[in-house]
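Single chain ahead, by itself, as structure tokens, in the form predicted together with the partner chain.
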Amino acid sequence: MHVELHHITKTFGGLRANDALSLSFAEGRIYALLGENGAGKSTLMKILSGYQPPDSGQILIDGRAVTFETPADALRCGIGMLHQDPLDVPNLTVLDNFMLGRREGLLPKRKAARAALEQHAARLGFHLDPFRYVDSLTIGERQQLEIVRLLSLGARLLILDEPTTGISAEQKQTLFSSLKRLAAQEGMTIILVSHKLEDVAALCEEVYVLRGGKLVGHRHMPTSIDELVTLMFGQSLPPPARRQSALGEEILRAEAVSLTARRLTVRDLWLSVRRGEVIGLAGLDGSGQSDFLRACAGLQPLNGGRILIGGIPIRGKGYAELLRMGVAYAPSGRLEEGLVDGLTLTEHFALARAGGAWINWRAMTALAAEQIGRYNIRGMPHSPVQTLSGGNQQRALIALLPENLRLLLLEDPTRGLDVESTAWVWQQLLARRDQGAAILFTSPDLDEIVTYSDRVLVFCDGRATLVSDLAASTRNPAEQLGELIGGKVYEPR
């Protein structure tokens, strides 16, 4: 199968997410398409997979233009997408899930879907125990199921938006190889997603580069990292400089604090976070670092001990009330907590402002302007946030970050965000840092944790551990993280 984009144009407000843009889809290839958050990568992959139609343009499959009015149509003519978060119905069986969708009579067929099911999993290499509950599943089982469910409804071209992330090294491994397997053997083609260019490196062979809804590069693998970036941003950045900033008066204390996170309960932390200080937290999902930073947020409640910021107890404060107190904290669900939908940017920073009763508009879209060139978030003062890309959310979530901090908690800053971006947020934060404010944070990512925290603090089995030499430690410091959050026990050096 092959498949033409032929000046595919969308415009959102004012803002071309994709400008005229044409590729190609040869069968049998493994294709990237690699740009930085917001220069059109999503926009085009859901008007490929039927999820939007595209103002103008064409699509041609063997040379047929065709329309998609749903990702249904776009699954009858072979193109399959599996997306970030898998659109899977967690509290139904594996067998359940990859019946959804099937055409067939009335009585669905259980048996017949569980050998096509067994049949299509054995094709790739993976291994889907029918009767599990999906909720049960990892990110990376799920990931598999998508795409066996996705094969079995004819897909011949597979699109796979950041499948990595997520995911642990090993399934990454069989995911790769399933992939090549496809291409290679059975002529599917593969468009991968990403903004990874190690994964980009390890599985494509042609790399088409979107920047700014335009195509500004299509190359064969192997192409040096460099010149990738190069096209991807323009021009390319060197990482940001580690440096350590006098540390100021304790700012935020917690005293044999107990708290119930989603899978168990954490007992006795003790912490006492200096002003100029960056503290990780680290752990697996639902291991306590989140539910601790909305607890110092004054967002959820203690079961005992106590939070102190600059030394008064939080008890009975709400967030409001923190955030005049130099708190402020910024979650990783932009739109469902932390964004408002439907209200624009200019709306956004008038919100968050303090000021008088009267809100003067002139100023604040003066103002909602400056903070996007500031921040260079791709939008306008009086474009709805729900229409700006995930990445560009997340710049105006810290856009939004009020003045003169005194505590910062950030609950997975850069999630979804490229190397670019995560550089710069951190430029962002570590100048919040040098000016006096302490950072607490968390991230999935051991390597983001190492290189910006001063101190970590290590959530597993409902302790919670201070690991404050991971600097000084000789061994590969993410290494040894892992292995804490895997459950082995912390010894000071």
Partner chain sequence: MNLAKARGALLTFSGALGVALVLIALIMLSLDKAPLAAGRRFLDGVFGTPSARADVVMAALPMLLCAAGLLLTFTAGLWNIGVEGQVTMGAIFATIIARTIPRDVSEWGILAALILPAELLLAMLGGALWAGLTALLKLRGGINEIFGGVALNFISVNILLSLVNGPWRVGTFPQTAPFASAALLPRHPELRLSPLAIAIALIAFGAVFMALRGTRFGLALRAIGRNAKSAGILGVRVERHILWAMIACGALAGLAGAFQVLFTRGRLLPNISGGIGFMGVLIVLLVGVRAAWVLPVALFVATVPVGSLKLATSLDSSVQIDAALGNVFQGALVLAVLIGGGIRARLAARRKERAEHG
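Switch over from the form predicted together with the partner chain to the form predicted alone, please.
Just this one chain is shown here; partners and other molecules are left out.
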């Protein structure tokens, strides 16, 4: 199947997201679509997959012009898209979600569907329990389920929007091997939309680069990462400088904590965090790092032990009370937990910052405009949050954090952000650290953990190991963390 986009244009108000874009995708090849946040990548792929129409331009499949009214129309033509936030139904099982979109009448064949689910999952090296509820899955597992569902519905061109977010290095290797096999042996076309240039280098054969809604580059791999960065941003970017902040009094203490994670129980966790300190939480998806973060925010109960903020035990305190104590939590699931689908940016700031029964909408609009500028959010105060790109939703989530915090709890704070935006967000977070806040954060990117953490808490097989000496190591720190995550016993120097 050969797919061409001819002069695709799409505008949202005064914003031209796609400006006469023309791209071509051949059968059996793997492409990358790159660009900074808001460059128009997701908009273009939503047009190709039937989620929204173009203002002008054509989509051609094997030389024939097609028009998609719905994603189902695109799937019938063999085009399916995995979104950065998977489109599933949380209160249904894996099997029920897998069966969505099938035309089987009033009595669907569940036994046959289960066999198909297991067959397609095994084809990709995934392990999905048909009877688990989707709201108990990790983001990585939800992405795997959606990939399997799209393939079962006949997708021949598969669009993957940030598919490696939230999955382990081993899961990524399995996914990439499967995608290469699908392209080489079955003639599928793969389009990877990603900000992780190392993923692009490892997987893709051709790269298209967008900037400001225009096509600014087309390269065949291998191409240097520096050249791709320059195409994306117009200049190369220096590596982030590492510096430490002066430490103050203890902010958080975990004593003999035991909690239930998705895959196991974490036991006997001890940790002390001081003002001005950044602690990275590392581990395979579902190993307990996100669960510990939620427990520190009062959002998940403990099986045993206790957590103290400023010397005060938090057992029995809800998130609202902890927020008044200077503790804030930003989740990985943006539209599921962090933001409200349907509300504008101004309305979000009114929810987060306005006090009392009356809202000064003029002041809230001014605040939204100020934070949009400060965090480089590509949107307007009146923009509904769901219309923003994934990266701009992430920046909005960070911008909504209250001022004067004592403790920031961040689950994958740069999820979906490009290199420049990642550096910008961390500049804002480290400014809060320098003002005296402590930061605990999770990330599937070990290089990010190494770059910004003073110490790292590694979760593996029900235990949490504190690593304090990565900066002094003569070996690659990310490789060392990977070994600890994989089960190697930590031997401090």
